[in-house]
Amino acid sequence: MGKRLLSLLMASAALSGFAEAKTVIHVMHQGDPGWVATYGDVAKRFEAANPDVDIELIYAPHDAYNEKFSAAVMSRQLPDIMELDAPFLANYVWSGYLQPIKPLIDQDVLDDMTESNIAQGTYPVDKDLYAVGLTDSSVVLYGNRKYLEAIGARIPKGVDDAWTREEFEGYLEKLSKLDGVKWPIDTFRGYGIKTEWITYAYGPVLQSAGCDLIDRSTWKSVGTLDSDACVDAMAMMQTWVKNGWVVPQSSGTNQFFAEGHPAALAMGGHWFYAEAAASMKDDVVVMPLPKFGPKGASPNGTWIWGITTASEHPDIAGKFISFMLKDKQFRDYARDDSAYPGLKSFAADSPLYDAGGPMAVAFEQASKTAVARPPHPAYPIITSAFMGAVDEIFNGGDVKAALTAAAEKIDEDIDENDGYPPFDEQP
């Protein structure tokens, strides 16, 4: 009976030994409930691989994502990996928080990297690398083959036919007196302000009327987001609004393929078209964002991951990247997904991003109108006074002011921290 009582002992011993042996490494992430669930599966089967290896998932909702990293970041309970949209790397790089991470992964996933996958995870300043992906995004415009034909719309081939601003217009027009249309598009209000949507989708509507939301050569935003030009655009989305064309908020997201098709026009993330398409069928076109002013504009970049400068095993947090991004299923479900190519092999087995494929239009974006959002450390403060301002227009608030006091904000922002040096003396 001691000796068997001793053998158990030593046995939880070990075990005990064992356990603690393991590294541990925090992954903070967000996603939808798919995208969590291959998440948890990509770690057990990294686990399975390297069983001296614990990967601890933290999720964070969406729209809370960045006030739950700013409240580990007060508490010093970083995470060893964190997900992060793209525009905000500049801010945490130059606040500390992420280290480059070419030494940390594979060299064969680094070579694979598309040029705007490069870009979006590469901090300006350094030119260093701090995040990688296997997905980068864009915005179409999607459209109901039927109402377009009823209304005889021209459907452009590509980027270079994009619909101008006259024929957009012209068409929302005449959508809104179609029968079984109630709404000529969707522009996913139903998104809120939480969320990186209206930056992201609708930045792009400013830079193709010829202005931004600040001067990316002197970092200043009175007199560029409150130019007439922006004025102009802001002003023509308010009207649209105001004649009813667009989808609430309150109505939700999925106006376009829910029962009925009540919204004869989407401006949509890639990740819309599999609900879409399933919904749908050969109804979905798919066509570029039209051009509202002297040249086409696209968004780009999405959530990718990093390495904090917290981790104390960034070896081991590389591995897992690298680990994931190469993961057949984890892959599997990306590109049923549709999610948008950001490696180059990756985009090789996405046939639906291939020339003559549905969302073909997606991909040449990518290289003849994509612009990234500003890469500067104040980009969270552009990007909420940005928000706040088209809500307000939005609800009949006076366009130039509210884009006025945006402006404002994000320069008062810039002053208060001294341009960011050392990022203001990038050339």
The other form holds:
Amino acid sequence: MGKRLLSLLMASAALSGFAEAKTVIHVMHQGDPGWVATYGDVAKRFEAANPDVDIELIYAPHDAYNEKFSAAVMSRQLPDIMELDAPFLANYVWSGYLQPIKPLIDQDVLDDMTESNIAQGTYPVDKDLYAVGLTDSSVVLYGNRKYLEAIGARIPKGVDDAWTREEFEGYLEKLSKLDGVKWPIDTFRGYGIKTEWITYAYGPVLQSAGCDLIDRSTWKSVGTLDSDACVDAMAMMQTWVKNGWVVPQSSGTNQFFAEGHPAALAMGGHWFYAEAAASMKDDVVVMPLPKFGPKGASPNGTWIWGITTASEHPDIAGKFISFMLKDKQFRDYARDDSAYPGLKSFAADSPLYDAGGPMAVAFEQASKTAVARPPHPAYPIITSAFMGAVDEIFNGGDVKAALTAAAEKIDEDIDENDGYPPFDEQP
Amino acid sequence: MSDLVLSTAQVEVKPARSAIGSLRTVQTACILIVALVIVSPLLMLFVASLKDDRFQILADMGSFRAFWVSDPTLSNFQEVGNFSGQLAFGRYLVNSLIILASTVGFGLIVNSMAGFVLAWGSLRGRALILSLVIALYVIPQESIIMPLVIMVSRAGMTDTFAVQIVPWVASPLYIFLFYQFFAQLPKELFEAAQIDGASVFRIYRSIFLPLSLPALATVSILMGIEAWNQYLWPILVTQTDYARPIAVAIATFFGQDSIYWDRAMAASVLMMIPILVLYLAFQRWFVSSFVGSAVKG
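Next block: the form predicted together with the partner chain, after the form predicted alone:
Full assembly next; the chain just shown is listed first.
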């Protein structure tokens, strides 16, 4: 009897041992409640299809994501898979946290990626792919049809006939005098300076005006960020603020379709469309970003998925990412959230972005005017220095002094890191 | 003549009383205005939690409509009050309560013991230790947070309740508060107990601790608020919802693209209730401790 009991205990211990022998894949991510629930559901479906794998989701709030990542690095608890903001990719790869992802992802997914998606996941030094995503992103100019018609504004049909700087500023002035318009434009200052918004959305204003955050061949910021073209572009934006044309930061992140529609235009992300259209129906006009100088420019890049060098099961991690990007319910949720396609098959399934679709202009920008944020390991400093300068400028500071200080800060960081080799040898 | 004098005196008193009355009215009005300003964010929070349209909440901010809800609903509370699913706020709330109760419970014991020993103990170099404890208080938490993360992860404590409790149980501020309170109690108490043969621990437990209700209340409230509002630390040292507090869960509503004001407000109201209960439970002693310290000067 005693032996039988012992055998039973041993058998149950062995079984529980088998039960615990599952491979655990840790996935660090951010996102709002809808996305958190969606990732959870995808994980459950993957576990059902792969009973020997447990997906453990690690949520980090958006505004504390970098701190969580730093803590994970320092405590040697990097997850297998991490969601990352595309412009930070170069820094992560340079620091040795990400591994090339191409051998780990299903070939049909790789073949399905748009050029812009490939660009946002590629490390410029070895030209290898380190992250993939279902989506990409862009910023467009939203307009209230009634207000635009009231001032007789020309409504562009596509990227090629975007408003010029003169047209745009002329319309802002006219809108500022129009009944019902409290602010001519919402540039979403309400997102604050702790998110990527300022660099992401306002950087293209500089690039359109003929300058940049940093010279992309010499990787020097002094002489570029504080050049005359950049000073002029930021002085232009400062004037909009001084004139009271821009929705102030204290008024939150939506005055375009808020009750009474106090803002006539909105320089908003593609994600803004779903909510704006639900509220304003046909009154929403989607236009390309204006040309502030010799060329048009728009941002790209979003949160994408990479596999860390700490992963002991990169093959399974890659299998999960491939599964997620192909998962129908996952795609359905993304499409309903007006997600910007980063896979061709997803684009084909997104009538919003198709030719003739209400957001077709946004998709057109990806191929014609999209400029990635500087793919350099110093990007965290580049973005924080620029955001600080913009904040100072919008609060009435001296434009030239603020941009020079930011440029010097960026160059100092690069110097302190010996040019982030091998970036110092990049052409 | 005397009538005239009396009459004059009456005339002089009347304006003085009237002036005092006016002053009181102005004072009352000022107090009411200040009270209204202080209470208005809380009122706005509560009203917003009863609205079911997050965009309307945003639109109402900045106007008096922020303080009025025409069609109140509890749907936000229903959504955030669940105990299962991906966003089990009920569970996060329970986690926070466990962390709060444990931190305050252990904190009262550890800090009061340390304060007592520093005030009445016989160990050498008490003054030096006290100086060191006070010096520790000026070190900002941010400067030690990453080394602390490494320590707890190497100790295998991540993703537990313990990692959110143990590092914050002992605090230089609360040790000092207890020290100050115990040091003010009469020496005769300690000596009489000693003559009666009581051990140091017995003197602490049976005599000094029961007398320190105001200090216990003050530390409970301050420590409770601190434990309840912890945000960055739990993010850094927890991975799953197993032991995560509600402050982290609320952050989910503040996404990259949009902010879910309706549910964030409801969750904030729920988050506020336990700490208000704690304050109301201890506020009598809390207030008396401040009054006492002010009187003692």
